[in-house]
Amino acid sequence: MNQPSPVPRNFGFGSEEEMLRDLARQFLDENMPVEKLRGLAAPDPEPIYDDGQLPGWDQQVWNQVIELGWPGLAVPEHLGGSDFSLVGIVGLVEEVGRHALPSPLISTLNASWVLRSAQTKEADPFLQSLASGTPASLAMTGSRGGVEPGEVDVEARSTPAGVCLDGVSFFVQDASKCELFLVFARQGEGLKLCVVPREAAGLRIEQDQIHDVTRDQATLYFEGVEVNSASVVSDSGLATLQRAWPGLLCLVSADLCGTSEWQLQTTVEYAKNRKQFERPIGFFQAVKHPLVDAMIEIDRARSLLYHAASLVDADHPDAELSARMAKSAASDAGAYISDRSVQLHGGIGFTWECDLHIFFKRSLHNQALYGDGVHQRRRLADFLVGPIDR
């Protein structure tokens, strides 16, 4: 058995990782200030919630993101990517969350992480495509959000040319922006991983109505979708997903930490400037104590996140355990600061005109994505004390 690589000091967050994070912060400060974000994602509630209009996003900013090479960060160098450390990638994704960037970047990073975890030659052309900027998303969950073979609602049957897919995949992120879908399909007792283009015959995409105004989500219906053998990238989909799972949890947790940090800093600034009884409201313990508690919760989640990412980079056997701890902490921190930030903004915090709701809703979506804090702690209990009857 191969020994895991030693975990470096400071989580392996060195000068290159710091440079990437700082570049991301500068780029997003310039290209996605909150005023622009509000104009794109939340100019008016009626088109989004009453008419089902998709949230807006900036294609030009996405083109610049491609030029910066961010979609290929997780792709090996020989396939056109950067093969960057996960610690560095989560540093960038934190900034993406801090700016609530509407884009298919995180879904594409998730897809590339799964493809590289397949460890097959069939995955290489698709990794090259993602590195060049083709947006992609994961179609891997059943109606209850499960990804075990018995919970996936897409079935694959063998054909002379490859496989044929029938069924439904739920909770597909940023589907309207993506050109490729990585589909997990049940065949017998196992899972296959297939790549399906959005224009495939027999594929129907139905947009979901969700609260998050910075992304979209869809349900994919497969009705006799033919997939050739070159697009079946793995016959061991469950093993692929198990290898990819820690990285996926880290990426979502990083986005959560970023949105939480924005809410904390914005609320602190408001508490400094908003006066009541001739004093800034931050003077009062009922305001400053919850903000300190939020800071502690966010820093705790961030520490667990970077520790988990460093274990993934080191191929450590405890990577999944640590990633679930990070997702649990990040979900709880996001829930706490979202609640406190709205309350401490007083009456204005509940209005559409206040920017808080954009980050609140993105955080709420991320808290549930791939399992909230309660779910992660339940799985942690399974790891540590063994499954129990429920």
Second form
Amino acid sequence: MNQPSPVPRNFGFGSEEEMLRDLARQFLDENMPVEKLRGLAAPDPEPIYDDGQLPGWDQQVWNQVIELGWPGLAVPEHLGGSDFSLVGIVGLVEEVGRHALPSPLISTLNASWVLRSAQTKEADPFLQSLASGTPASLAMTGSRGGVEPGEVDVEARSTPAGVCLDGVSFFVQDASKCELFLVFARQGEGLKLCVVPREAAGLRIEQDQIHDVTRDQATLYFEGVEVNSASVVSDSGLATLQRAWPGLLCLVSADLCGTSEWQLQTTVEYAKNRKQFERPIGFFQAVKHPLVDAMIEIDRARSLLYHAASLVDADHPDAELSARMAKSAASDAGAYISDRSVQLHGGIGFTWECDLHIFFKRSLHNQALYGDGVHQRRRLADFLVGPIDR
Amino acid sequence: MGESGLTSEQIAFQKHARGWLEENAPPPPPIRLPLMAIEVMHEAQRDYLQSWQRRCYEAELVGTDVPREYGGWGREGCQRIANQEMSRAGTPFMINIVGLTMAVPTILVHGTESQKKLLIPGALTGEEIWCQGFSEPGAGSDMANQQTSAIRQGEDWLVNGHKVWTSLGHFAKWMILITRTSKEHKYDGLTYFVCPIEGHPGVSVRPLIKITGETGFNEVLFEDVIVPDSLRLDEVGKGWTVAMTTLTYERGAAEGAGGGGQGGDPTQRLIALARESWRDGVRASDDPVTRDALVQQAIVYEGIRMNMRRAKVPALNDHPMRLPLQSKLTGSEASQNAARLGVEIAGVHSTLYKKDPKAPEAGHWPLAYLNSYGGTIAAGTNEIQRNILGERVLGLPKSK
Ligand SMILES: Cc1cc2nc3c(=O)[nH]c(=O)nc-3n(C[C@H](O)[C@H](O)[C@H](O)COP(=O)(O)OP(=O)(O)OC[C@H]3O[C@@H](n4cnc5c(N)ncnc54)[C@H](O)[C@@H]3O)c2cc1C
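Having seen the form predicted on its own, can you show the form predicted in complex with the partner chain?
All chains and molecules follow, beginning with the one already shown.
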């Protein structure tokens, strides 16, 4: 990591990236203020937690997001996208996290990132479709919840027309909002990457019951799902996913940094206004200092995130290492500010009525997604210290 | 501005600095060096470090951005690069740390033309070592509670008082000194001087012994010391403002006139230690708990480097002081935790003092750990740093 790198000192965050980020901030401030989010995603707990209803989201906002071209940010221009730098996309996703936007945007960006990493012609029509607003999600996780590429419980069998899928895929993000699934299926030693529409015969989607009210998640059951060869976008799914991995880690880290910053600022505001013992509670150092510590952790995560994204953009060999550092830092910062935000609000912070829980749960979900801090560090140790000698 | 964000002058300078440092690595020191400039005890260390600073100055790595008329090299935005290159090369630190990172930048902001010409050149070459007389027995965190008095006598001032924790006082030619010139106002009653130390009548410097048993800082007593008015910086009663300039540079929130050398990322060194240390029958480098701790350290140091880079990208900073004001706090706690981890990894071997031949790495880690409290206490304790960040950046109500 001490080699001179071709990576720009400003991480490649130039005026276009700044404009995109500022536009996202403004758009989401207007279209997803926290009062609206609360009304949509967390009106009452019973329907969601007891009756299994899906939390609400705003289809209208998603249509505007499509018009703004955000689902195609990672798609090459000749396929209808804008081929934006990951650094720029990360800036936008931070804003998405800061507003805890419920939408299929993140899952679609993830899917486009993986399709792009397939580097095949077969991926092109689907990239085009995603760029034009077809929401999509990754189906890549096995029953054991393995957070690294390759652990899948879907089998692919060759047929004259393509492949046939049997098995189960777990923890599929925002499945209820998506029309296409990018399914990783095992065939022999290899992994195939197939695109399966939600209405495919033999595909059953069972919604998971989850804590986070700003997204949904499902288990996908495949029973003889036929996929024609045009929809088998890669025969080297593992390599595809490994190439995509640093970018996926950056995207989830960006969401985390965004929710964390909202939690920090909201708690700071509360500490300025809430009075006890005739003073705003932010006067007390037991309140003030942890907020500073949270800020420091968030800043560390953000700096590592922008660096990692710039290495991904530069196709730098250290991209994975940096992205794992960013995810470790972002997960830990998210855990810390979540903890302090509730504690420092006192009783009100413990209620459903207070917006904190919405961000707390989104953060908690993202901390686990693709591996938490401890997991990333376990992997990083193999890079930095070397594999364990048994 | 090119792709890398550096001007062509900066790129050329970086090349020069890197090349020069590669070809001019200093000879091994005659006697073991301490970890930081503020711990230099022996004359042999001082002489060695002074001659290294002079060579770096002559190579334009010190005083790089200082105007030529004051003995500098008149560049722009190159000191930071020189410092980075010196850290990268792992060359010794600059002994005149107080001169370069506090006195020179303060004099450049607040000094008169003749003060700049008189004081800056000697600080840059390292010939004239500086110390900082801010802290007193009753004025530590509450720095404005200064009791050292300066009373006007014609063209001179008569100074009486007691400074403590004065690093490098035993080698110093000059001191940046805060005094009380009025008892009526706590903050507006302060005046800032530069004061001659070595051999100056009425000044006595007495060593204080640190937690490690070594000397390193001092107390400095002033008994009817005469300081000419020409050595006053800025106006009478403006001492607090001038001191704030000094602190901005001291805490690393702005670039001074030189620094560089060592104090870098200890991760590789800790990993090497872990490979040679044993834990319950396996190498510490194979112990998952130790591995996690090592990687946490690596992430913190990488985060500090990337914070420095992000701080230079205005679009990625909602508040301009949010990252700069963190640097003293994060840097000193990172070193402390790293040293503590070294102690843990070395295990029972870390009981050995540096003089014991069995001590791993000549007793580096436990000494570094003990010394690390210098970093978390000096230059405004980390509790005070947290107050400042909470108040100035987050806008929380003042604690005092
Ligand atoms: C190695 C070393 C080198 C130094 N070199 C120099 C030097 O060259 N020149 C110089 O002038 N000084 C120097 N100092 C002095 C240093 O600046 C002071 O020690 C420091 O500012 C703290 O002051 P104090 O020691 O009086 O502690 P105190 O101010 O008495 O603090 C004691 C404890 O109380 C805490 N505390 C105090 N006020 C608050 C508050 N408002 N909120 C929360 N916590 C608080 C502190 O954080 C600390 O933990 C040096 C110190 C060290 C350790």
